[in-house]
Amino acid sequence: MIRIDGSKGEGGGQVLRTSLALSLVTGKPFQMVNIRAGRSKPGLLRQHLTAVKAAAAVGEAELEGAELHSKELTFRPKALQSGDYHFAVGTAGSATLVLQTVLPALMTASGPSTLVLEGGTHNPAAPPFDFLTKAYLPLVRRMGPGVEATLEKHGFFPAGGGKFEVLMQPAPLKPLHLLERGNVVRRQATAMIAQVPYDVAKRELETVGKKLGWLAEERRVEELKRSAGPGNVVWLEVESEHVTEVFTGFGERGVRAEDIAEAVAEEAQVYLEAGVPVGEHLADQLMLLLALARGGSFRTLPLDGHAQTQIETFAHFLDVKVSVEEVSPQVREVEVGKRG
């Protein structure tokens, strides 16, 4: 039984989701204590509990401690099962984080699977649906598995109500080396609004234009006519020869549209000036794929606490070595391989 202290490192839900994913893939059971001890509301919230129960369904796992606000969990997987699954968070909790919990296992399972997920699709502190489809899943497909996601309904915090479907054709994961970004071939800034004044989107896009020098034809408003609740998201898509990156900001009550856009434009500017192919959020997810493939490398920005927590969690389940080299003050090269 692997024992993990959930308060270590980043101290949030990521160590739980990564542990569930790796437990499913390897068949190794684990016990976690101090779950989300680093958060203002510690323990399992509804989205974390949904991820736990989704993983248990996929792995026919035995559970102990799987209840709201629990700070301890024991997870014993028995057999990985492909098939048709439907998971609903039940709140605006992130459905994309539930997907990332079970995706690594299902894309290497014995047969195809279909997932229908309901909940939040565009949440702060979680990968939005557009990041998955434009930045993350294209890399998954390059490594072997066929994964396609289709959005049926948007779900914003706090109303939720989103829904999407994922089709998976499993295949062994192949190592991937992503050291060069290549030339930028397309840029697109999108301000999405639902039950929010059009002026908000206009001000966000004007801010991006001033900050990054993006042209009017590289900026667009997407206005949703139907949604369970109000929402505002601005995302910047940078498509290069070898990779696409997505940077996202979420509108908040009481925060100026210009400030939301300024922050996301700053994030994109740091990425563009560093010349790396992989941004900090994509780095966390790509690192997990390379660990499962037992090989690969990429260049990225200096690693954040999430990435460091990923590396520490891998060591519990996988016999892989992750090395991080400082290429320059703004660039790190990450290499993943078998130990020894």
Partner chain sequence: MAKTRTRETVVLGMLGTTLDAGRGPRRWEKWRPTVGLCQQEDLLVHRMELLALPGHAELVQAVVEDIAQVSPETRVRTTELNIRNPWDLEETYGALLDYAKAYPFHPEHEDYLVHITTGTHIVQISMFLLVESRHIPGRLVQTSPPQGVRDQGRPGIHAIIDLDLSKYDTLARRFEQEQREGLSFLKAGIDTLNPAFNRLIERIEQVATSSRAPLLLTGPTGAGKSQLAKRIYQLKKTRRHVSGPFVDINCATLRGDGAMSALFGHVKGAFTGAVGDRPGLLRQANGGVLFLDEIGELGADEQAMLLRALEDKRFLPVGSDKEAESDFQLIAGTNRDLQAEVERGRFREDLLARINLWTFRLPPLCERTEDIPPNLLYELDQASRALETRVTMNKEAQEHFLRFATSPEARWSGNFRDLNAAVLRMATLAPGGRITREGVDEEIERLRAAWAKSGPSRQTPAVDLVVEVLGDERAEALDRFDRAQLAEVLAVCRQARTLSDAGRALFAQSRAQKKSINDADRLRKYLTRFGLSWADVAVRGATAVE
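Mind giving me the form predicted together with its partner chain, seeing as the form predicted on its own was just shown?
Single chain only below; no partners, no other molecules.
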């Protein structure tokens, strides 16, 4: 059985979610020890448990240690089942993180699936729904599987109450090479507000405009009338010839709208200046897709601990080799191939 030390690398929930995803795809059971051992609340928290339970449903897995605070988990998938799934996640976890855990397996399952996810769609520390639909899923489609996601209702932290549906038409994953971004063809800054003063959105967009020089027609306010709770998200979409990237900032009480917009604009600026196609968050997800396709390459920004942890986790399940080459101080080239 594959044995993974959950405290290694970034030592948090990501190594768990990646392991669950890979175990579902490969059918290989694993045991994880020292789950989140170094964290202030070690062991499985509710959001992790939610991901484990969802993965177990998709893979008809047997579980041991799937309890709150548990530091050891054994996950034995029996059979990958495509079909209709409904996961109510609540706000203690993020529905998008649950989706990322089960989606890779359903891409290669024997039949199509429909997933309905309820809970948080725009939680801090999780990829927001707009990142999924605009940046991540187009790459999935390009590698083979057909996938569509429709948002029915936004769910912000802490109220949750969001809902979206994902249709998955599986197909074998083809390698993807994404070394060039091409020209930027469209830029869009969106300040989304739900039961939050309009002024917040206005100030966010002004900040983005000032910092990045984006024009008025490239900035828009999206005001939600029927979300379950209040929320504010500002996201920047950079559509280029070969890829679309999305950068997101979450409004928080006690933090000025300008500061939130400033931080997300800074992130986009670093990406734009480096000239790479893939940003930091997309890199982690794309690497997993290439590993499953057993081939591909892309250029991105210098990798952080999360990416390193991803690479180490692949080695437990897959016969792939991931190499990272420094092209320039701000550019890395990641190449995924078969091992040996």
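Because the structure is predicted, anything quoted here is derived from the model rather than measured. Positions refer to the first chain, counted from 1. In this text, rigid core is short for the largest set of C-alphas that superpose within 1.5 Å between two forms.
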Superposing on the rigid core, does the Cα of Leu63 end up 2 Å or more away between the two forms?
no
Superposed on the rigid core, does the Cα of Gly38 end up 2 angstroms or more away between the two forms?
yes
